Amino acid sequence: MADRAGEGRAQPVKALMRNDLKQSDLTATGSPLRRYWRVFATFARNSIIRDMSFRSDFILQSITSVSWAVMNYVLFKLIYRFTTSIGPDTGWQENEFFVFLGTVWVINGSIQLLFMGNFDEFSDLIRTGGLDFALLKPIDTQFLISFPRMNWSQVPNIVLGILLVVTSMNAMWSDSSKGAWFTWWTVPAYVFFVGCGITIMYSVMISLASTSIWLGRNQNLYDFWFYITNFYRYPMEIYQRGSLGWALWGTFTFVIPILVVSNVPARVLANPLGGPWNAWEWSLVGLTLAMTLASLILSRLVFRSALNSYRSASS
């Protein structure tokens, strides 16, 4: 079973595009949004069918994902036995930080679920000529290579993140002084900024994957992913110490804006410093909106530029 599962994971994305996607989905009448939604739903359905064909592998991947999350949680529970907050005067006390941690799990799990595996295989599409198939389809190429295979084993991690956020918020809600932060717009704003964070990370990942067209093969995508996610797994205040810390904070806030990915949505719920937001916190909201739009536009330009350099594997 394990060998068969490995073969399933190694299946080129071009096979999904050729065999699993019906022509009627690509040429369906109606609004473009409806047509793209039908294609996305087809990808999701085929991915579930494939994962359920190798249940043992799916269960093992899910257990591995959940185990990592549990160990991460236990680590910070131990840390909070010896401190009251992450960083002096940051406001990230135990419940506030676990709202942050749950948010990171939700964002990480969503990225791994939706598109991380597809970008990792993008260089194989180029090397084997599978990208030619995508270019011939009557649908946007970037969309087609972004979502053909979804990793449903990441769903338990997303659920755990949501549960951690809810339980931590409930603990904060029991404190009357902290419960006053919660308003009618808090949850919609949180969901919106989680979406912004996922969008920013999507833009970073597809820009990196696009370099495979110029470089021929990009084997370091997961390494890069691991390194940058290490930075946004912590509140940005911990970097605001010393020259190196400030350099990292500036780079990952304004150049590669991954710190706003998790910090802004977590702040919407946890509001670690309490009271009304100050000018800096509101500016973070504006920065997130600007960076989301800018990263989408820039990643699109990078992808289109790389695609213009593609000359087919048979050339």
Contents of the next structure:
Amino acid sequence: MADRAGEGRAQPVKALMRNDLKQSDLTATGSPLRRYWRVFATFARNSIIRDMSFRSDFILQSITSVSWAVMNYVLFKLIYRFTTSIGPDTGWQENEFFVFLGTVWVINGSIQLLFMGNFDEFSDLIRTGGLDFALLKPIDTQFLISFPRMNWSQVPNIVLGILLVVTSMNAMWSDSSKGAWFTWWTVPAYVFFVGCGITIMYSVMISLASTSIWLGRNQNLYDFWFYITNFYRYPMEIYQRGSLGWALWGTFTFVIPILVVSNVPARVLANPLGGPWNAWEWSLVGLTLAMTLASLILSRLVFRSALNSYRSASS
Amino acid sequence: MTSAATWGSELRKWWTFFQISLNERLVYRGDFMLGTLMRFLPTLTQIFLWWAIFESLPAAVGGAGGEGGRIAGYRYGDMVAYYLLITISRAFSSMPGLTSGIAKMVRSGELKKYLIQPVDLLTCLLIQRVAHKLVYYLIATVPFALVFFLCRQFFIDGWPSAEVLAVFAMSLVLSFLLGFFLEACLGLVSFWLLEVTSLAFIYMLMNFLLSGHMFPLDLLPEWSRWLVDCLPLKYLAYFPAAVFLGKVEGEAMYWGLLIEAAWVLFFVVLSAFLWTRGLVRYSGFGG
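Okay, that's the form predicted on its own, but what's the structure of the form predicted in complex with the partner chain?
What follows is the whole complex; the chain from before opens it.
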């Protein structure tokens, strides 16, 4: 609930685009990949400088996001006093679930660190005509509007998520045979699927942000973000009951694949059912790969066609 | 005679304030109804989350899919009903922007506007709130009624008795007053601190966790339950819902109401004290 109260408001992207990017960054010779990396690094550096110049605000934001996370942890600590798992036979027992929760923190933190604030600003860029400045730069526009302002106050949350995952994994090993299933590729696979999850969310959010070109002033994007993350905050098994539940599950797995964002990486690491995976678990992984690719391509198309309808605003 | 006349003009004055605030709010009604419906989306996930949790209760406590499973005295229906009722308590007790609004007036010097007029700031703000809340209830009744109707199955015992309903209603009105004067006090602290963001933030966190907004306070272990009972926060969300669900009944219900009223009185007095003391310090720069 009310997760968004503490979200940092990003500084206007416009200013960054006009002043902080040096021409040399944009026209640097060498491979395009390197050029993009240099611009990205400049964004990261500028954002950190900006954050550090409003230090108390930065600290307050960090504390807010960490506090929400900790309160969520407290709630589930309380719930596990009364039950052993969430959903019968799902295997989401306390330690397994806290791996899940930690994963959600890492994913949410990363999304907000990297691009959420920028997308929130995007509708302002449309309304004020500030997007003109981005269109003129010799670099991909989607890239340029996605990353200029990073929200570093989310880093503590990500670190906390990693800590929760590590300690829960540790606890899991010491009291069960789960360790046997853990191999050298488990951690790389986990990191990879966390990446997939972030990519899917990136695609969903930029598609939503793009609609503000067509619709004019958009609703606060953080509202959407809040409602969407609300669905993937818990294991997907909880929706697999009742007709409404199955409908939600189907929609958010196959149409807007946000449930796989958190479920697949957490499942790779925690392996709640133990032992070798079932066919449906493997299909879920396959689905995630396909969905990541598809959503990335689709969102690119949406952004491009939205951009075609952009008619600037009076200056 | 004269006193009657002053009373009349006082009343007219406040009535005008009330009408202005009322119309101010009615401007955005369409947007607002949709927004209220959206606000129930998190409740949807809560329904499924608790469904899954109650299904996995061990058979020893009557769980294993049975109807009898209880968590801290709550059946599955009670739990969902609790979260739904909390949305009502919050509709009364939450005061968005009150603390920061007062702080901003103090900081920017806008407060002068109230000092040179024959009106009292707190009364004025209170009347504005009442008007805003009334508009809110007027418009939000439709989405609220819809959601509660769709969720009627979760209210296992149906409507409570008229007596309980009356206490429930009174506790809601008191929770509105408590919320208002508590947050007004926080805002008035800005006479001394100027920047109350962190204070308001700590309050928000405590409120979320300890008012029962996040979960029924009955889930808390014994030792922390005692602490929560000593704080006024539980009257902002937990208490009205608990009364409705029969978690607090009989004499305890009236005692709760009395303590809630005492807390309201405490914060009324405190806010008046902070206001008079603060004005002595106030120098009214800017504006």
